[in-house]
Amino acid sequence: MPEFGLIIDGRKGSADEWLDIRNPATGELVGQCPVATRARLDEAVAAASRAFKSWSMVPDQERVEAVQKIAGVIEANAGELAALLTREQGKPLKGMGSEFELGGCIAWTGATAALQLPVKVLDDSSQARVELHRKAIGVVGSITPWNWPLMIAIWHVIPAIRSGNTVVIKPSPYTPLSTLRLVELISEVLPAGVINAVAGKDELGQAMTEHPGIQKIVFTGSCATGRKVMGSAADTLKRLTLELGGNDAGIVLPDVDPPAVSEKIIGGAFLNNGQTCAALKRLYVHESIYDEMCAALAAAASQIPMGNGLDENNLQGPIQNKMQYDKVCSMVDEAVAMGGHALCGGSPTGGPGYFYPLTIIRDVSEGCRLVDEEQFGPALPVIKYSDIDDAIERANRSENGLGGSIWSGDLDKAAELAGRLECGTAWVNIHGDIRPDVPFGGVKQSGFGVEFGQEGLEEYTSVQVVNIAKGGV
């Protein structure tokens, strides 16, 4: 079994206490991860603070050159990643899986190191010359969750390396050991203390909000634990970027052939087993059609094979904890309480392991759990509607606005409700698709800040104006 350690000041280093991590398909020992102190923190944030003073004035392009071969130590270890992955995880390594995330966090890694951040003349006449410049802003510390472990955490760091920041990260205590292996490959081509990564309990990330060294918190989670970093991080006034949880509407209108659609919509709602952010999470389905897309969703999910990951036949694979899975349990058997019908899941399969089969449930509707809150596994409600305004209404009416997609044959008319629905990202006959070159964020109590793309390289930066005046001293 290899030997998993925090990673600090380019070192490699132990612990007095660790955590077994248990492949959730299997429950079997995938490794042990080091609990990182606070002492330990300490010395990670300092660690970060010294190579800031050294990383932060390293010429623009060596920081392009430095990101490029992180891409490449990426591409080199990418099967080890994956199948890492996908024992801590429980995502299959085909499809939509491991060797996916493994995919994406290469094309971020290389699409990032292609931004810049130029100066912007904001006035040059004979009186002045008035220039925005974009510095770095500090130690950026990284909260990761475990739905996406290596893909966030590139989202994360990247961004804040290419623009001369150093990090401190901490990976979520489900899934750390392919983090802390990442961290581990990525330090080997920047110099020491640039990238450092701590792993432990829940309250290692609340000693990162609070710390004062830190000067920038990047968080991925939960709104519940995005307020509290929120709260956390108040006395140090930190920067702070939160990506948090949704509830993403779909709206079909009438005009869709149900069977034509039926695989995308599952794609965009049972992407990673329905755990992630930006999933279709409720579907409004326009009552002309809503029996025959109700019965082409069932059939659709039914299709898609269930199992261990490591079986390469697999495309979904179990739920990543038992809390969570508890919470699909409770949530699916609440909506069949209330007169939902289970279309095809709607119970555990039972045996080893946090399997729950893809779940349509038709004749549901607001007032339940599954419809009104994020239930980030694979269980889908199907809602009817019969007036368009009355079902972007209620499509607004969730206190997240991560994402949300209309689906049509009329593409004007679906852009124009598109840009009705109270969301970061409206998609048109898709959902979930983002871009390393597109931002993404969400508003209400989706968070704020955005990830990705060249708005999202400067939320890694403070803006400095430099006024020369020109008329001597």
Given for the second form:
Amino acid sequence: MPEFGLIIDGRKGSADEWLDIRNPATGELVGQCPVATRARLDEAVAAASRAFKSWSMVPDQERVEAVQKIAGVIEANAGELAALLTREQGKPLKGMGSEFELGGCIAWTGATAALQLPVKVLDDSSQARVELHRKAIGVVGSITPWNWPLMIAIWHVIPAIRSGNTVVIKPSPYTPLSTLRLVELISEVLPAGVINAVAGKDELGQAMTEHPGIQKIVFTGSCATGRKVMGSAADTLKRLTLELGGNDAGIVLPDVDPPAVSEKIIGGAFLNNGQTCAALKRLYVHESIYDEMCAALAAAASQIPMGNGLDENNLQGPIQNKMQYDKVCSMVDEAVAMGGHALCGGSPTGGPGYFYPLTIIRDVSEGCRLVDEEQFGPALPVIKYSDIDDAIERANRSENGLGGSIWSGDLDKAAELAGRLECGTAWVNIHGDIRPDVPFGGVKQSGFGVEFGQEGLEEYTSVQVVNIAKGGV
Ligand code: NAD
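For comparison with the form predicted on its own, provide the form predicted together with nicotinamide-adenine-dinucleotide.
Next comes the full complex, and the chain you just saw is listed first.
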């Protein structure tokens, strides 16, 4: 049996076609990923449909215990999964890398196990008793990206399973191996068919969104693909949660001390090398502190060690893939050609691996792609403003609306300004802070639906009202 397999109906299966998965830091082969045909997808959906009949009916406490067991299994195998994740994704083992991601998987799984879906009594009068129930939807198709492969898989599958659904997950073709191994481990503690994993190229994702046996799609990825998912899910009127791209703005008010906030801003911008949906992607700084802020950011960014993630001294790895690397290179080149100045970084370090140094670009403004579009990489444009109303207006001038942040010592004023940002989460003096008990999602073209917390769990259910007339037949 090969090292990695499709997981269908509780069994690890082989394939006729395989994809080579390479380490983006070195180009070395990490492993081979089985490619699922349409027939294997059909088998996975059929297994999930069969399992749904019993899984949706088991007593709730059994599902709580099953999810707790999953948290234990991840914890017991965290070392193996983290090393595999570093080798296929590139992120470092240490810092905010793979071990941190596995810690997040365990924390989110545990927190989701503890959530409940109680029956709400809407009326209990002499005439009627009206109850609102939350029922599982059916087979959930999960489609994930390559930036936080395991954490996002957990965000999708755990609330789905906790609330009585069954799952077919398809990881990104760039980072499928860690998800296949994670699902193999999880499937060992669940009844056959409750969780299934298929892998393959983008067409497989499309086949899932069109599949009549899947009732809901939870998708995390780019806005462009999100539009396609919504289009192809229309024929079967699937429920959708779409967590899409962002171009988060941060606004720094004149009262901050640049060296004091620079590390936190760098942390928010370059989490996972900037390959994070809710990373800070454009920074507006008041003209009175602009020069000092740019210098402090460059000083903080230059100190972060970058290199092969398996070396425990490194806190940043390579960009994950060639497509993304080329995108960052061309966006920075264009910003520099349009008058921007790179205070650190600004050009690739040279092979092997897709390494690009952390880059701070000053003297840029709207009109270049680095500001107007999602760069999803280690290059932060710093933009000067003089009037706060104008800065808010420019921050909001985007089709995206995932996150945003205000930086100031005046918390009341900052909170008021944060409320004016058009985004799903508005932070003050921090950026990208997410928690398992707090809903997270985008507005505008960053998607719809939320994940995490009670509201996130309810996304995996439909409302059923039971209306009982009292007083005899
Ligand atoms: P992507 O859209 O290219 O791919 C995401 C997944 O969709 C992959 O598994 C891919 O195979 C699949 N896919 C591709 N075409 C498809 C189709 N037509 N139908 C169905 N599935 C298809 O995204 P990516 O490059 O892997 O990830 C980066 C993007 O994800 C960024 O834009 C980032 O902001 C976004 N993201 C958003 C969040 C969030 O919570 N909002 C979190 C992480 C990443």
